[in-house]
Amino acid sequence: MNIKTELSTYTKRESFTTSLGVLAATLGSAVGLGNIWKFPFMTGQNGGAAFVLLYLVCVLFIGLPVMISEFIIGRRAKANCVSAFKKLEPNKPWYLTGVIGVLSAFLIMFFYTDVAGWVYSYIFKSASGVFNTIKPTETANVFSSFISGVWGPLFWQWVVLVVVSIIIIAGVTNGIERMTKTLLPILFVLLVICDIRALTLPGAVKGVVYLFKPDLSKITGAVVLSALGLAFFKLSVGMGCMTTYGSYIGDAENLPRNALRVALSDTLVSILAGLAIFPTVFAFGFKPEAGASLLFITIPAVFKAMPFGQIFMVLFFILSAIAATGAMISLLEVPVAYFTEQWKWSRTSATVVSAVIMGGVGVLATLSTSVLSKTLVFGKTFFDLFDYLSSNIFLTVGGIFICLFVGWKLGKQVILDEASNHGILNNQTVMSVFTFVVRYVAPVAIFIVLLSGLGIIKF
């Protein structure tokens, strides 16, 4: 069958204009509060160096393999990520692994919009000069003052969910590629301030030490499981994110090597945002294993102590909430693309109706720290389980048959083709190896990842 000429009968859809439009949207996804918030605390509780190196290699090996593939997907079929399984192979039942990408979207989205939400409102919060007036002691009262609040946290929930609707609803063009290619460099230039803030403290080369000098000693079992998981939920794969943008992405792009830049940059920000947060750490004598309070109640702590704080916290959670955006944006898209192209909706209708859906599922994440604390379904609250539904299930499995799909059922010459530009490109050799590892290496390394998620296998 001549899939591209199959698929020329579909109508014309926008995609992304210009190669840094496509680097800037497919980053601004990959890019987000993990960058700011888990990968620092994961670092701070896996042995700093160690894990950080670990990383690296399960990025190259798990995180970029997947992204090519849901790359090679999207622009394949010039579809969403349900009917992009459905126009590449009919009749079959892989199209449930743009089910399972839609759902991991609205699940992430569920809890992911009220995380966002405190960053939108530390953002005032800081410039206000709340942490002014109490000791670095207390910004954890501040904190669980804030979330077990009814309010205050849904009100920041519903202004994220407005934005990055009105941005969706602009369009791939004028929505996510331009609002994309403004913010992060925003975001990158914020980050380069708040790193040179930080490493002129007294004491931060503690914490640049312990960045990047490994002690191999720390690595675990466990710590690999860690840099495993992080490595495949970081690049915002197995979600339909990659495989909606890789729709957009034009036939003259070269695909490994966007999916390489977006991997090496992703990383990038992670090491600067880790090179902002720890040697302040250290400086100011905290502890870097804070963990999830790191970024809420750590941070604002640290920073009211150094000179100047009060505008390097506003500028931190400035960055943080540009990041959390992207993230977004690319979020819900998914089911956007889908409710356009499969339901024929227009796009205000499909963004209105998906943001709806998000925001009022998600009040049961938002309120799992206030009144539904207390009520628990599966033992987790509403925000943990939404959590790990889409963290240690959804992700995982769509990944797997994301990888199986490519490597098994489109197969080598399918994804040479593509991935060569139809022949243009000379990377045969590489595609070669890929093939090998999206067969074989990323598939075994996820499941891996799916049965430590379900508590199965454990170290």
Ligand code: TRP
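Numbering follows the first chain given and starts at 1. Source: prediction; values computed, not measured. Heads up, when I say rigid core I mean the largest set of C-alphas that superpose within 1.5 Å between the two forms. Compared with the form predicted in complex with this ligand:
- Remark: with the core as the superposition reference, the CA shift of Thr43 between the two forms reaches 2 Å or more.
- Remark: with the core as the superposition reference, the CA shift of Leu404 between the two forms stays below 2 Å.
- With a cut-off of 2 Å and the rigid core superposed, Leu260 has a Cα displacement that falls short of the cut-off between the two forms.
What about the form predicted in complex with this ligand, after the form predicted alone?
Chain alone follows, minus partners and molecules.
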């Protein structure tokens, strides 16, 4: 009924359906607010193309190897992200990697549900016609008056949590995965429509230059760490989400190939979102560094500039809400799987308790744009703190341990064995390179980026 049974039924189907099912499930976790909201806003805050370039390097050389590693751990152990380590290395502290993962799921959900609430509410705002009577340049006012309220954003955050919980408890994840499979391509088409309109606005070229012409002087340790954190967040890696999915992948599936497909398609969606947003930013004179509000300012403006824009806008926010919901299901599933399997809670209790904690502490993130906007911890609002800690610290530290575990504990023979499906696939050479990367390159690189991003070492 849940992802687990859904995915294990894939393994009984013939091979084509199976591969597509696995791809849809893993892509359904990866594609979400990260693509349409976080990637553009972080690109804008970190100076544009140089950040995009770093991001691509991080996805390819670090995010992708970590994803393959998680698949290997998951499929080898066939267990949730904590038990997997316990099974493969009994009586050793490696399982703490999985525990950190469960904590990361909470940290991410504290603010993710807030942003998902903004998206849900924008379905109704655009349908009600609030944007019809204003100028494109006034979309920022609509957003700031919404998020500076207290009850509106809280109401939507809790709606989001109720929806996600119902899906998890009712075990209709199955239907959701199937829905994602059909709806993701539609989101893709809508993004292309936005791109075409955005790219034909007067002054659009500036946005394209901003996105693709790197100014290397903008790179600092903190920028590199943000790009790395975003790569982990985007690919849903570093916390055991993909380990859990890996445990449901059939023995005949090509793990490295599926990971590569997820990474490439996910990155394409982010770039398409960037191509809709940045030309619009420059055409209408918005600020690229507008931060978390960027999506909610630019997207209504670009839809206002096209025929049938209102209909497309409603559709855009519906599809974004569905993508965000798919990603949240994969996030909530991590603690739920842990509480049910390790602590023997019922699925309903595990879901309700997790959701109540997420909604309770999540209030701090949501009120960061209103009454708590001046309450800073380590110089950040709660919203920014949860975001920064989860992506930049928890996921990256998790990534180090996942690489070390696969590279040194499982070792080359197990890697070659799992990645080649016991010698059936001919990918020995690539996987030897992979082994080298997860043993030396990725963990060392993550560690250095972490230290320099935190200002502990300077270049």
